[in-house]
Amino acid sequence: MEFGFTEEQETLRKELYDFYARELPEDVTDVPAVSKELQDFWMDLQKKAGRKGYLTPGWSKETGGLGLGHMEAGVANEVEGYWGIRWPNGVGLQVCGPGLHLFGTEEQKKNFLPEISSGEKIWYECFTEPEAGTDEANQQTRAKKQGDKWIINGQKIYITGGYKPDLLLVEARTADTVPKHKGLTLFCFSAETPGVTVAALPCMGGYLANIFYFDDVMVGDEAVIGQINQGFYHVMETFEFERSNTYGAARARRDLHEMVQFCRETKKNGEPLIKNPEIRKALAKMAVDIEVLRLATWRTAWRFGERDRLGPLDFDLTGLFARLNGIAHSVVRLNILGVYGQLRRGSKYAKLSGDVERDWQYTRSMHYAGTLEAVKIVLAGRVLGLPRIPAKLNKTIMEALQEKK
């Protein structure tokens, strides 16, 4: 496949590149908002970008975007990846906002989308539970209607986010149905609502997740997002966006370029590392892997743009390639650095700012948007048409495993 970008798209790319080059100090590149100070910095930049429409170029001007398309959104996302930008509201921009475009009411779009595109608010999606990860339909958090209010009780875990959210998009069971997935509903409410508590869940590599507890959280009908008991289908729509973006390939390309430059400048036994045939082979393999990922992400961006004509996204390989590359490439980079690869950010002896050690740790904890195994299950069904294990057989297998223990 061979394609190019329009003159307008390349102009947008340069405009975005120059904007971030002016605004970003080198020492915070690719550092998430894991403290109030970092969150304040990223929020300030997020609002500056939001005022220019850079956060959501593919959204309509009425919702705060630039009125462009999915390809332009991909351009913006790719530039953000190059600069290692970690928006505090990445989930709202990449997942919740696009989902609201599809299943939100006109009033909800009017209320929520401008706040997302302006960079003013931070959203978290609260879907995963201790017993509902890959099995999305097994939600135990419950929302019970009492009069004109919904009372929500339950727990969510591994919720991606940095320092502090404003709004939560929560999946809860509103009916006991067979099959289970037909009784779920989405709710949106403030993270400051009485009954909401949160505990940080630090992960390897500086990645942050959270645990949320809901104890008699009371919300009104206005908190319902989409249709009652149709939340499972809405969540499946949001997952299309969660696992697909051009950010990762751009970030990986920059990491590769920095590693190549390091190998050119660093000598071992009097020879630059780049002269080592094994290292050259490993770097070439990384370059091929990254290009495959890049093409897959752009295929997905184009496919989103053709949604009205072709229907929902048929399949997406970016999640698979991103995880495979992340796991394999971090090991390659670690091996090239040798013992220096074990040094963390902050050490005066660390090479490449200590990012290699951090990235290796990060890829040991890749559960956001589904683990590698979860992505494989999705592709097995959607692309290969393989059947799932029947629920009854799966239960028998799990019982047998428990007996073995």
Second form
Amino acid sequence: MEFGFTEEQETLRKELYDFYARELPEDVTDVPAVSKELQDFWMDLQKKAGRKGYLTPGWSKETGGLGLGHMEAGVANEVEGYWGIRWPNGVGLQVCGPGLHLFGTEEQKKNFLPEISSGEKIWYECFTEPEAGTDEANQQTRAKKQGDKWIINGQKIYITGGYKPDLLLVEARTADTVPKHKGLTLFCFSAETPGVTVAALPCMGGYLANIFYFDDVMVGDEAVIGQINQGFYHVMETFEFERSNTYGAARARRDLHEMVQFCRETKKNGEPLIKNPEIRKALAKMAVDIEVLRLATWRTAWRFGERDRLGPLDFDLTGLFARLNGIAHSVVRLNILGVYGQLRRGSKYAKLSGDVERDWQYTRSMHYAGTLEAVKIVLAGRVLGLPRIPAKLNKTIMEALQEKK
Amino acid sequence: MNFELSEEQQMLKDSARGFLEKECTESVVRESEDSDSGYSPELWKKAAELGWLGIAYPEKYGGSGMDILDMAILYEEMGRALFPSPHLSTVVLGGLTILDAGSEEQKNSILPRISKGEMLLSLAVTEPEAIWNGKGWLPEGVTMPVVAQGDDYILSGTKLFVHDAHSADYLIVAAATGKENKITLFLVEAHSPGITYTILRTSAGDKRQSEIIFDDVKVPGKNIIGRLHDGWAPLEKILKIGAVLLSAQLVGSAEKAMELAIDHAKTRIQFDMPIGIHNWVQEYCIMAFADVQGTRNLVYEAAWMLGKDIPCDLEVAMAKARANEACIDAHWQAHQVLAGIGFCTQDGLLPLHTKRGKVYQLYLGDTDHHMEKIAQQLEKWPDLEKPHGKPLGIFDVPEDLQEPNWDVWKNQIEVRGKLW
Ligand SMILES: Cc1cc2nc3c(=O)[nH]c(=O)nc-3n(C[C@H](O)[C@H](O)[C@H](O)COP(=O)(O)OP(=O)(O)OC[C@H]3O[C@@H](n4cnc5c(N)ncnc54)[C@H](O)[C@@H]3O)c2cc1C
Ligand SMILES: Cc1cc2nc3c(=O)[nH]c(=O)nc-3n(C[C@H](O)[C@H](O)[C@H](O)COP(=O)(O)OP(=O)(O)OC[C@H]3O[C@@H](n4cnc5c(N)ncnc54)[C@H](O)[C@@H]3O)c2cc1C
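Other form of same protein, the form predicted together with the partner chain, not the form predicted alone:
Then the entire complex follows, led off by the chain already shown.
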């Protein structure tokens, strides 16, 4: 057991820290929509970091990484978390790229990975549908084979992204199977493919999501990622990778640090806020929660990196702790600011640049990559082996409910 | 970062589990409640034979030189099995203090005897007045007066909530010897004239805690541990080690309770199906699992840092604060799942875990104590080098742009949308 980092890892951390310290202006915000300049700034920084291999230190040099390990990738994510950097292509870097590593053909890897690691391209992940949220296997989007082409029709919703997308990773039904999740396949194609349209779906806290429509979108076999009808399993495994992202705890710790500093500098009834017993306790509690998350994430990252030796991930609690912390801490931080807590970025009197208010709005949804309940379903079933209602009874239950009405 | 036990650690864990499952049965635990010492002398002998009593001492004192992390692994197993023993009092709070601050003579005469199971120690710090002031484990809370008399010292006063005192051979007593919270540690023969013990009846149901009244108790000067007035440094150190090992013990206990809950959820049938099929019941099991796993990492981290002498006041306080809350929470979750059967005290392990858990939650710093320690560490965090969010320059949001500007975004994304 070892809770420290190697000298090389610390050197990498310092190098990345200094790089971003130089590149980031003081007032930077990661809401991409506020101005074109801001979008350009983040895209430029992404490319600059990409050219140095900083976006993907864990990837091989051929694919544009630094050829380091999974733990070094974790170190890089921590630095990004500390500086509050959300890459325009976060989805590509954290979901699609790793997915391609796991399931892509050699050609797909050669085509796509270097453009992700260099920061050039933006990817969206298009899994969720109006009828397929937590029940992701209930995909209505269909991909039908016609000759040597696939024809895709359907609609996707809540698809994250505020930058112009280049590529889409799309889950679609390719077979009408029982159970439902055995007939799904992943596709990857250009967002410019004829038949693709998009509508903006603005969300709380300035979060940008989208609706995608696919009308007779035609793609070839080269667009298939992984095995046909194995898409559901591929998505699940890809999310495992995403959960090992150390970004969240590092960012939370930085947020806490800012709050601690604020509480030292701000007085209430003539005394610094930090001397108030309730606030002291609230800050201490957040510190503990964040450490729990940090170590749980590193455990997942370590375990994921060792899966060749130790087998598939045994359990992951990052998803649970990240959601619980995110939901609770944003409220605590806002409440510490009292009446000022409601003031948004740009308003007169806004504290901490309104970041606390925005985080609070933004964390009213911790549903990305599965709701809190979805995380618990996985823990209950797959990890603890608790019983569940067999899926084949769902229809019977539904019918019984309708009868009762 | 590496979360895998070493081969030796895994062996220690497996052998401890095997030994305790066989020897430390539920009836042994229950019998200890009725015994006057609160532990089983036979088991203590066997623990000595396994090398558990000298685990942390160098070989020259009859030990095997393992470090704090190894001990944490053992403590987890002891907590899981509810091992009734004065291990923490004797081997850790007593013996490690001697090893850290004692004279060579003290080490030679005490540590080998502890290792062989021939001597018991107990640490007496907390005083009644200090408790309500939240200073039970702080130097300010130690006010017990000492009078020098020739080469001897005379101690008077009361110590409270002392674990394993009346069965001990020697007490280590913290007393106030100077101004500004200067304290000294005295090695006191436990049956010296002038000492009286009153057993305190606690939630655990055993007889392991007492009040000690010192009425002009004479202690020879050579029995000072370390130097006069310098008692806080070794005491602070051992309290940290003790808090982390207690946390490990709590994790083990919580894990056992969690397993009881999961087993019950799978096998208990109500409404023609296992109760574990319901989301509510699953929730209890999941949260207990998260309590255990989340805390374990913190405990190992703090133990690892202590073993490597890396400053870790923050990590130690986080480990005990979290163990205090999460492990007790896991016990509670298990009670929800076990319902009626978990409430019955004649049979079944859960009430034993719950009741002892409460005692260890309150020992060596309750949650308030450690939360305050955490807050003190946060206060000391340096100012941020480069603060975020001083609104200036191009990234400042103009006043008329309170909402993100969707139009900018729409122009950026030149797609044929249904909306535009
Ligand atoms: C900010 C944000 C970003 C997103 N980004 C993306 C993206 O980039 N790509 C993408 O594909 N998707 C994305 N999503 C979609 C996200 O994955 C879904 O919102 C999520 O899977 C939940 O689906 P839903 O919103 O339809 O809720 P529903 O599935 O309708 O759930 C409603 C409620 O019921 C609960 N529930 C559902 N089923 C069960 C059950 N069996 N047992 C117990 N409780 C249950 C849920 O937990 C939830 O509380 C994003 C969502 C958000 C909010
Ligand atoms: C102190 C005490 C005094 C009592 N006094 C009396 C008395 O005087 N007379 C008397 O007749 N009884 C008495 N009882 C019994 C009491 O009514 C039962 O303990 C209670 O009904 C629960 O039953 P159980 O213990 O068998 O738990 P179980 O029914 O086995 O329940 C175990 C767990 O599963 C949950 N659960 C069960 N079914 C479902 C479901 N469908 N959905 C979701 N969750 C579920 C429960 O809520 C609980 O968390 C007493 C119990 C106690 C502890």
